[in-house]
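In the form predicted alone, a lone chain appears below as structure tokens.
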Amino acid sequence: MDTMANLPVAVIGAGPVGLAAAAHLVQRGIRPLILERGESVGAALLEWGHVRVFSPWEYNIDTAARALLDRSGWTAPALRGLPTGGEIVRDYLAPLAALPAIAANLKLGAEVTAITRQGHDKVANEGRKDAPFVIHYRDAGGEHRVLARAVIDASGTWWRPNPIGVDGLPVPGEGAASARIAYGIPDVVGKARKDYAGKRVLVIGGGHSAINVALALMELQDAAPGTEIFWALRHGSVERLLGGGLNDQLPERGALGLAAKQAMADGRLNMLAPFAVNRIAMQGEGLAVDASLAGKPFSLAVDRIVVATGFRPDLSFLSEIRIALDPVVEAPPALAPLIDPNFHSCGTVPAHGIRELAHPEPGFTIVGSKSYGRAPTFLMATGYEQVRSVVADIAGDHAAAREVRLVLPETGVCSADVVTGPESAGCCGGPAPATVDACCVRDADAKASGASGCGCGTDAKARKAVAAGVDA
């Protein structure tokens, strides 16, 4: 049997964070084994390849990956440019994956189905930490098993979108209507144009993915005037969206907000909030949506539904691994308080590494967007710092593993640079609507629920936030 030191470190997922982990392993002389379920690196990014991200190239390229690429003669893109998902794959991930040290250890079309410790189930203690990991995966050639000294799970969340129900479950009829429901950010002006042009479309979601979809449908509406757009917010109100979610310091993301505000003013978007779907039924070539709007019964006939309500981690293949997850966010317990959306409307998340990501299973970590569990936003650069720290720990460089080497850009609706005027001081989540007697969105929400307020206006220094690359 191979000794642990001779075994590779398994990396699950060949997206930006997974390949960054592989690059850091190569840099430290450790052989990676990268297992990607898709037929291409960056398979999830290609699903939204038409969408331009909000952060420039300089925050989307990992330092170890850059070092490997530079030695190969790679020409880097303009660092201040804003790439699409497809361009990140074409101009960065594909060249990185083609490097011999990566390509020789990359398996595409390899879906991990289970992970365990050799000779140990989840309950067995004796000798556990000295036993190698066994990764079960399947590909076109059948079922396989491979040994690894450590496992870095960077499989992301893209393949598990949240369903329509406000209770976290699919609504009755959602499965039967799946052919007319899209999740995430479909290419409504490109590949999927025929499905949306001239149709009545319901977009569900309150984040930037939903804004992207709504604005793309407006572009389609210019060419196909019969296109009708209904934008439904499951929680909160249009005023909350206008007060916080559409205000942003990142130029590209802020532009989305301004365009959406104008569309609402022009009546091109039919806003529905708060909106909850109860049931979906097939109705001829369309869908009958039984819902409630502001607590009252509401029905709507549409042709297509786009669900942009976020994603959740797939934990199904980790049942024999000892992992610890926060019961709310489904992130590691030390990380969860930093990202819980119930308390962090600003999205302020400090750089973090192995200390916050460690699980009870020695040698196993979850990184990237999956490490955030059900929290809605994630910055690519944060994932790069995660894997730098995790790989340093695997290599035994514990001092480097516990350093913080990432300086994040000051962006987002809570940055002090965005605050203008004394009434905005300490504003978290953006200024409250003018019609509401509150200092900010969080304060307005607290007062609406019967509390005295959140006190966010008492802090003379506005909170700082970190922007996510793409909130999907």
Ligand SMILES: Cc1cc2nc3c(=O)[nH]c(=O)nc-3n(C[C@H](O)[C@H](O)[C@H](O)COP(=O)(O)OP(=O)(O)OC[C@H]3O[C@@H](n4cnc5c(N)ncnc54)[C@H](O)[C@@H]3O)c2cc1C
Contents of the next structure:
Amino acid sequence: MDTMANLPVAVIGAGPVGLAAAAHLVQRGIRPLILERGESVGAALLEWGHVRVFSPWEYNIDTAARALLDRSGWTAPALRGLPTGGEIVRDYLAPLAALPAIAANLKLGAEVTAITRQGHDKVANEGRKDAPFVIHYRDAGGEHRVLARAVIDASGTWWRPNPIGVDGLPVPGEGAASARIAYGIPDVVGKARKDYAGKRVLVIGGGHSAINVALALMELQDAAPGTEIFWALRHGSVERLLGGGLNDQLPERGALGLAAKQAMADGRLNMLAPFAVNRIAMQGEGLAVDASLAGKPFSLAVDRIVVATGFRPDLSFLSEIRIALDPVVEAPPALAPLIDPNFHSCGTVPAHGIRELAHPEPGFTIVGSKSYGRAPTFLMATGYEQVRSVVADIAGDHAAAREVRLVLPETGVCSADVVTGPESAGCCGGPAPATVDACCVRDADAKASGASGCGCGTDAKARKAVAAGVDA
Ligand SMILES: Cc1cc2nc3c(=O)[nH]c(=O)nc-3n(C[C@H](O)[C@H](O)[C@H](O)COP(=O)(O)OP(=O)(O)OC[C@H]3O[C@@H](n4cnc5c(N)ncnc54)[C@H](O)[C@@H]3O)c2cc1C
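Can you now output the form predicted in complex with the named molecule? The one shown was the form predicted alone.
Next comes the full complex, this chain leading.
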């Protein structure tokens, strides 16, 4: 019979944060059981494998993982280099996953579908905290159940992209047109080139992912001049993106803003803002987009749409677990005020651990990008500190669990000596701002209006007022 102490700690997801959690467990002599739905570790990173991140290697490698790897004779990458998503998997996550202590406890192609407590539905109290967790997962062999003493959910948000609608819902026709719509950051100059070269492409979104796609399409245009780019911002203005967001968040700063402005003047880049899609219909080989532009009806015929409007957490398999989430951000209530995108848009969030991440269900935590809910500013380095603290708590080392060991440089983790081409735009945080105050437009706005900016606790009154749709 399994006693709680003999059971493994289940880690859901073998991304950078899930594997870091596994390394911390191994370091503390606790057996992990890592369940990954993809056929490779880092399955989500491989989806954006062509994108160069903005934080150098030194911030992308967890300390416990590094200690395990060093003992195996691994050669670390140059710490100031900026890897692509694919290189993070090849040079770091894959070697980590191949270590015997991890490989023996890793199941690939295993998708977690539900979690509960043995013999207890969500409502049952008696004996609850002493009951093991039961993890339901499916793989090529069918459906399985496995017991665990604790669960660390590091399943990320990649597979739950936000839909096109400005109201958070898919627009009519979006599902039927899905074969002509890409969510995230398709490799338009590489693997997916044939879908975009010489085509009319609508890019929706104003964040780092959208910037990345629009710039790659401009590169594609040089080789395939027939490519037409429509770049739609759902909120905000073109001036703001070009003058603030784009220049602030990419290394060549002014140069990129100027390149975009030139492309607009040449008619190669059509900016549409504020833009809201109402409906999409299949039209021959392409799509008819019925929208509103600056409040007026607007229609557009395109071949493809790229939706880069962020991600949200998959809470579907947590319905029998007692979780507490902020109603706005869908992050734990103690963490949400530090990352609420109404106030923050850069990665300099105070380090945090079990105290901020705990849920009403003892032994269950959400870590990594999923812990940020709908906030887009998660950084690997923050996730590594999360799992160090969470695993210390599971191991009963409560003093270590409550320490804060992460010290980030003042300019954030985006600082690097290497300045590369446009592909270095990541999806969150952005390359090093010149000063801490410059880290993001929204923070500057938030500070100007009297609320806290990056790295500060957000004024609770202001936050509640914004949530209620009134001025603080
Ligand atoms: C384009 C891009 C650039 C970025 N650049 C940076 C950067 O420069 N610096 C930085 O610090 N951060 C960056 N980030 C943010 C963040 O660090 C990454 O998204 C990182 O991958 C998050 O790690 P994670 O382990 O939390 O989640 P993920 O990497 O998403 O890993 C989650 C894993 O869980 C698996 N999974 C999902 N559901 C299930 C399930 N039900 N059952 C089993 N397995 C499941 C997934 O397949 C995946 O492998 C970037 C993100 C993007 C998208």
